[in-house]
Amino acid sequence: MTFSTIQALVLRNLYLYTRTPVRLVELVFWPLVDLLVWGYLTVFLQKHTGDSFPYQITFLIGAVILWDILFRAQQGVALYFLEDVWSRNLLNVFSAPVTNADYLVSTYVIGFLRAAVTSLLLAVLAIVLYSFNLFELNWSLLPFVFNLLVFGWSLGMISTALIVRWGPAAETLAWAVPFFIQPFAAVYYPVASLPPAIQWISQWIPCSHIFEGMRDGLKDGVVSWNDLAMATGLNAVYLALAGWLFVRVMRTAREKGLLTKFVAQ
């Protein structure tokens, strides 16, 4: 792994937003109109419920700025990939010595770079439409985002690993990967108000434990070690299968020549 080689990835993949400024629609768009959504929700069932209603109401604001966090890491890697099949560079980049180490770290330092575009947008308007501040967990903040990172990350390792895995057709999972997990996630809601089976299920999923340690933390302005620890243990368990999946899936990908598929179509 080189710093250099890393670098001119990065490079490459940021001059495509400077000489396409529309791709920037891309990234404040949706999240925009996602925050409009469940903001304008807010608001109308706290006019309409009043004190009959759980003020953890206003948590669904701050839970669609996380959720996009985990969202824009995902899409970093995945339409990383997905980029170079559009342009036709797919063999160019993995015939040069670039190495696999390089070529995550590079989609990692994207993945990171959209999430802190929209996420900050978010939370700023958040604050300003909304009065709601995320920013009031302090420092207490980074470690779960961070953690919405790593998951982030190795859910875009494993959607780049499938649409190798299975060609263009499977194209679709760069988008669709992280909305397979939504509904056991416990996003928009808390674990306790899922059925006793799913919540089994969202116990294996770091980001469970990071939304219910965002609302504990706003509503007590205490971290939750608890929920911190085992996002983080999951996560470490999670990058590294998918890691494995990735360097696997690549390297049966070159000695079969796979990658033609997508020069192909």
Second form
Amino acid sequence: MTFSTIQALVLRNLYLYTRTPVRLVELVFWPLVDLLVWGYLTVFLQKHTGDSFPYQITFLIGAVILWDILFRAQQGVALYFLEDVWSRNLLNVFSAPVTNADYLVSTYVIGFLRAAVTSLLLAVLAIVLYSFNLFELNWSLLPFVFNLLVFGWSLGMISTALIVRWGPAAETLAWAVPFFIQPFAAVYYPVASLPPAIQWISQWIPCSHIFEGMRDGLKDGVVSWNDLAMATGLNAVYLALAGWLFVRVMRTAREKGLLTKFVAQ
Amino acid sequence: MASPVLEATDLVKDFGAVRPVDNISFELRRGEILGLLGANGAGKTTAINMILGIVTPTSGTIRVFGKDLARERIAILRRMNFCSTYTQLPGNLRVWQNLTVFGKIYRVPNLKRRIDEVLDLLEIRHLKDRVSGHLSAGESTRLNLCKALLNKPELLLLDEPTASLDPDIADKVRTVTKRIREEDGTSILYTSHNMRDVEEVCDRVVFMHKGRILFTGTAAEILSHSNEQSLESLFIRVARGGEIESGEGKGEPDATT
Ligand SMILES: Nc1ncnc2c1ncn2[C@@H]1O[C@H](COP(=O)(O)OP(=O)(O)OP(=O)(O)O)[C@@H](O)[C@H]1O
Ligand SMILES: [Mg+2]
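Return the structure block for the form predicted in complex with its partner chain; the form predicted alone was the one displayed.
Following is the full complex, with the preceding chain placed first.
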């Protein structure tokens, strides 16, 4: 792993965003729409349900912000690869002295930056528009957010691996993969509200523990160490598996000439 | 004699049932410009991609700078570079931004100065602030070449570098190719369909047909074995499946017969 290589690969993406600021719209526009829709739904529900479930309801706003951290991190990783496909730059990058680790770490950095931009923006707007303060969780927020970021990276690597393996036809996976797991991940509702079979699945998904932990944290102000530990442990496994998948797919791609096919298409 | 910069031994590549490279062996000597000649689909690009490590050989070995490519790919890639008409640099970045990114990847010292040098060499310094995607095909080929020269590669792979160029610029590219060999001692593997390129630039030629090597040698040696007046007519006869006695310059036995 070489610092200057990672720096160069990150720089390539930063140039991209400064060159074509319209890309920033995507970082701001969709998350903002989500926040407005879920925010006003929350306002409406609060008015009509009295005080019975206030925490679960305001948590919808928190869930929007946190889901976006996961989603932007995943997209940072997956779109990074697609940018090279779209600009026919893939061979230049993979014929350069760039290791898998260099490449992956720079996608993580981009994923992190994307998530940081969106989540900060949303967190501030949530305070302004709905007096919802995610930062009430103080420092205990950080390990939760970090876990979301890491899970986003894992999903990003899985998306990229699928795109490398199945070609540009699989491009839509870059957007779809996080939504495969969203129903099981208890983003907007507690795990307990799911049917037992789905609850069983959801316990194996790192981010369901994060969302569950966040809900508890916002309700009682107590950090759910148990959820955090589960999420961290699962995340380590997912990250390792996703990294392994990526490396394996790159090896297959070299055997089958898949990287050169991207150029031809 | 010094050990060759590039040594390909018994290279085979299978893509499923297709065998674009069928047991080829050749070497590129230090400071040599070796032409890889052959009709469409002969396997030239596949061979180049194997040397770049983008495609792994089904069997056979590639040694570059005396090292095994399969084991020391990254260390080898640092000392080489490549330019192909099939790839582009990101069109949404400016020329200087693209060269900065690749300069950093290749750890080029004094990068700013080196960027100006290569832009001057290819006579496109005036395009430095332009958006790469707005360049004409010929300009963008020259930008690709700039990227390929940034790290003063000891081994340079050029896949049809003159394919989209007008005669004037193609001539300049040939001149630059010869010049970097003279000045930096760069060893160059050069694929082309343009016989003019091959005759003017290459010291020796590897003539491929359907994944195999038909001839290796200087243009004159190859012609003397083939009863043809020019490489061009030989090329056309081979491409149309004419009977060719294969032979090899310098009396070496041919790898394929
Ligand atoms: N990734 C791949 N998967 C399957 N077949 C491939 C792949 N890459 C190349 N081929 C096949 O291998 C053969 C040789 O292709 P290659 O690109 O090496 O030829 P070439 O000599 O460079 O031709 P050209 O002069 O047209 O560039 C072709 O028949 C091509 O269809
Ligand atoms: Mg080719």
